[in-house]
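Single chain ahead, written as structure tokens, the form predicted on its own.
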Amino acid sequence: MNHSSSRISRIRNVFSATEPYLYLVPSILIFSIFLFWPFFKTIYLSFYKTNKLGQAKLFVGIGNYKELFQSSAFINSLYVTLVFVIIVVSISMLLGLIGAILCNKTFPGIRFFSTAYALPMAIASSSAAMIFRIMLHPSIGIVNKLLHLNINWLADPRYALVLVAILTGWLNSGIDFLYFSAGLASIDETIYERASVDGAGPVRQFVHLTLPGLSPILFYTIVVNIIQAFQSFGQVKILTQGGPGDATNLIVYSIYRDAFFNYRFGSAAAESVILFVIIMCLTLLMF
């Protein structure tokens, strides 16, 4: 009897120890199907030449990677993406921070302005891109009419990348606004009062109190914005399709074009792995 009781007790102890992990099984299965399997499949395909159906046919080792780094088009894509990311992150964080500071005080209509600043996060990139495209149209667009110009903005390599980056930065600014608003709300107001008594003006308060108080949020938003900027696709597809020339051929669009237009799935997989490594290294560097 005692032996049976101790055995039941051991079974219960084992179950108690494993029970929390059992609740994770559904999530692990979903992640395995939709995240882990595609990730390792992509790495696998990056070492092969494929047919038009994306099936691995010829093992080439790191041949796809060598080919990419010897390709001027891919090197240009990396450069364009880097410039794009810098512009997007700068614009999105600046707009989000300015909006959060403006809405940090209570005044009539604050809810309307807060909603307006946060609105970009609720707008699909494809919808925003279509509206932006109409606004920049050379003949009927409001931008040319207001500025009294006749420029085909999206067909000019001098402006195309910057304009796509401005749209992307604005789309990302909504979530940044919410992050910064939460960060500002967590800063104790009394420190500003003490600083004012000590003679600190708005600029000194911002530099020495606001920015240090927002440092954890700033770090988080920089990482998130960099990742989002590297993954931008919809607005490029709708506005420029990588053009004019390769002026807006971001690495994500290059992956899409190689896979679904040129049917070079092995090369596209190698580009995906390189993109993953770049984002991972940047994130680790910032940490």
Given for the second form:
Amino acid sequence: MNHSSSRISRIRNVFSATEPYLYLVPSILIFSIFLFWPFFKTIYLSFYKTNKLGQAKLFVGIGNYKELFQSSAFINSLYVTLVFVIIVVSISMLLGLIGAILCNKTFPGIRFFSTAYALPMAIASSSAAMIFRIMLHPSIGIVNKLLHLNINWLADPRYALVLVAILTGWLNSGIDFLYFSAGLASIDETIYERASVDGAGPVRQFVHLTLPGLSPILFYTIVVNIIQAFQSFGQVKILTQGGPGDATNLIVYSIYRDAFFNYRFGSAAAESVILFVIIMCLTLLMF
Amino acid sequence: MKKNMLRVAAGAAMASMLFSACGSTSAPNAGTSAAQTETQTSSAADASAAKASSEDSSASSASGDKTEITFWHSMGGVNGQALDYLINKFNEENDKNIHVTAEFQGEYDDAINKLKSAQIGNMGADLVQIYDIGTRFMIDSGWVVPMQELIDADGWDVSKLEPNIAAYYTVDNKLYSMPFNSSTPILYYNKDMFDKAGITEIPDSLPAIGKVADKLVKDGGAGEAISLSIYGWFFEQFCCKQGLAYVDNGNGREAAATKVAFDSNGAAVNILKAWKDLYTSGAAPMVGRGGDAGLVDFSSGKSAMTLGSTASLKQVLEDVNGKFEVGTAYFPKVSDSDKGGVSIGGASLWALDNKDDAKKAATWEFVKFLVSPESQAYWNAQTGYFPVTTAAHDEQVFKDNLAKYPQFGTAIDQLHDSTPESAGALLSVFPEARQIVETEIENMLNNDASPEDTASKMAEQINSAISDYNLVNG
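Requested next: the structure of the form predicted together with the partner chain (the form predicted on its own having been shown above).
The complete assembly is shown below, putting the previous chain first.
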């Protein structure tokens, strides 16, 4: 009796030690199939040249990487992506922040305005891009009609990247608006009252109270925004296909083109790994 | 504490986003084929459900085993409806108890990529529609039954086909695939503007377009002389017009090409020079990239001319909607002395080798039906593609259509005026080559690069793509 009860308790101990892991099994299984396996396969493929079926055929070691760093197109793609990310992050954060501050006060119609500012979140990037394409069309687009200009916006390398970035920034601003609204709501109202009693104007209140209060959420938003901007794809695919020239050939689009158009999975995989390393470094740097 | 939690959340968010990004790009085979099975089964289910009612009558009357074949195509919109009509007609009328299930596989590029993935799992179709520039790839793939085998087995008369169309798909004297929807590029022009400017002679070369440009803008009221979209197909056609090869080894027809020829034979520089002249003189401003980028400017009455496929004729006429009279003319030459013709674009039907004789026979029956004069006349009238069978010209449907759209006559004359020698190049990496050509033309116009540099840049990149391809697939 004593013996069996100790065995039961031992089983119970073993069970309680393993129990948490059992709960993890389903998710680990799913993650392994859909995330880890493809991830390691990507690294594996990046060391090979692939045939027309996308199968690894010829081991080239770091040959794909070497080719990439010697190719001016890829360097250009990195540079374009960097410029793009900077524009997108600035625009989306600024729009989100302004929207959130404006909607922080209660006034009639507040619901309408907060919905309007959060709306870009709900729009698929591809459909927004389709609408933009029509708006920017040189002969039938409303932009040229309103401005009385005759500019082929998306075919001109001076404007194409900036326009795609503005669209992306606007699309991303919806989620930023949400983050910032949540952040603002968590700042204690009473400190503003005390500050205004002490004679602080709205600008000082913003700089010394709002911004510090937002700083944790601000940090998180920057990280998420950068990652999101790096991975923009649909807009480029629909608006410019990487053109004119290579002016909007963002890295993810360049991966897509290499993999599914040129059927060179090896170099596409190498590009994916490089993108992964870049984003990882940036994120670690910011932590 | 709060900050720590945020960090964890940010980290987790980053990890999941990253991994999902890698996931979507890394294992395309696994990913696409899985997605494919799904769409395939669901679309097959839809199709069979939709057809179940119409089938009942024919199924009950016929006895014995039904032969099921699967047909992958890339015809959406109006063209897709016309194709569905033909398929339904075949399913109802054929007396060999064959049932064709058609599956729309997206654009040409998507379809060939899905086929590549599907062939790994050996779960593809029996008949696929593949675009012109996929021809060399399909021949090299080893997945196909050359159409010629089926033709010879049946004793079918190949001379029924339009010779200049058949020439494109004939390699080593074998017709590898059955032409189905073929088009050529033509020059569309705004007759009203030409009349207003008092120009009676329609320009037949790029320099001639440059000469009338000023008059069209000043007197004709055009916003621009020509909306010339940057499209790789036009570049290929300009090579054909000069009678010069795009790649070596007999334009890729005697054997797989090893390098481009347009740099050494001067074809590219001629084209780029003429193109750049039109751009710098303002006759052909940038209108964007791809086949239909120039059409909107034309239909909206801004440009006096544009280049486009014959298959766009219907769309153009519909968009113009009688605002002005649309004229069509031959695709322009690069210089006045050129003697070449145009080659065709569009797609053809490839029979896949599934080691099943019954299916092979059924596939052939279906192909025969699709290229019959009656089907082709209907197809031409509905879509604007050429009838690939010459006998279709005698069908009333065809005659009525030509009477209604006389502009289409230009396309047919142009095709007949070309010779099989200008059949155009075959190249395994054509989709990529086309992209490179388009990108470099854009770079030349935007950065004021010289035609010579641009040509050598194109050649360098395409050559490297060819040698890469030959290295791993040879």
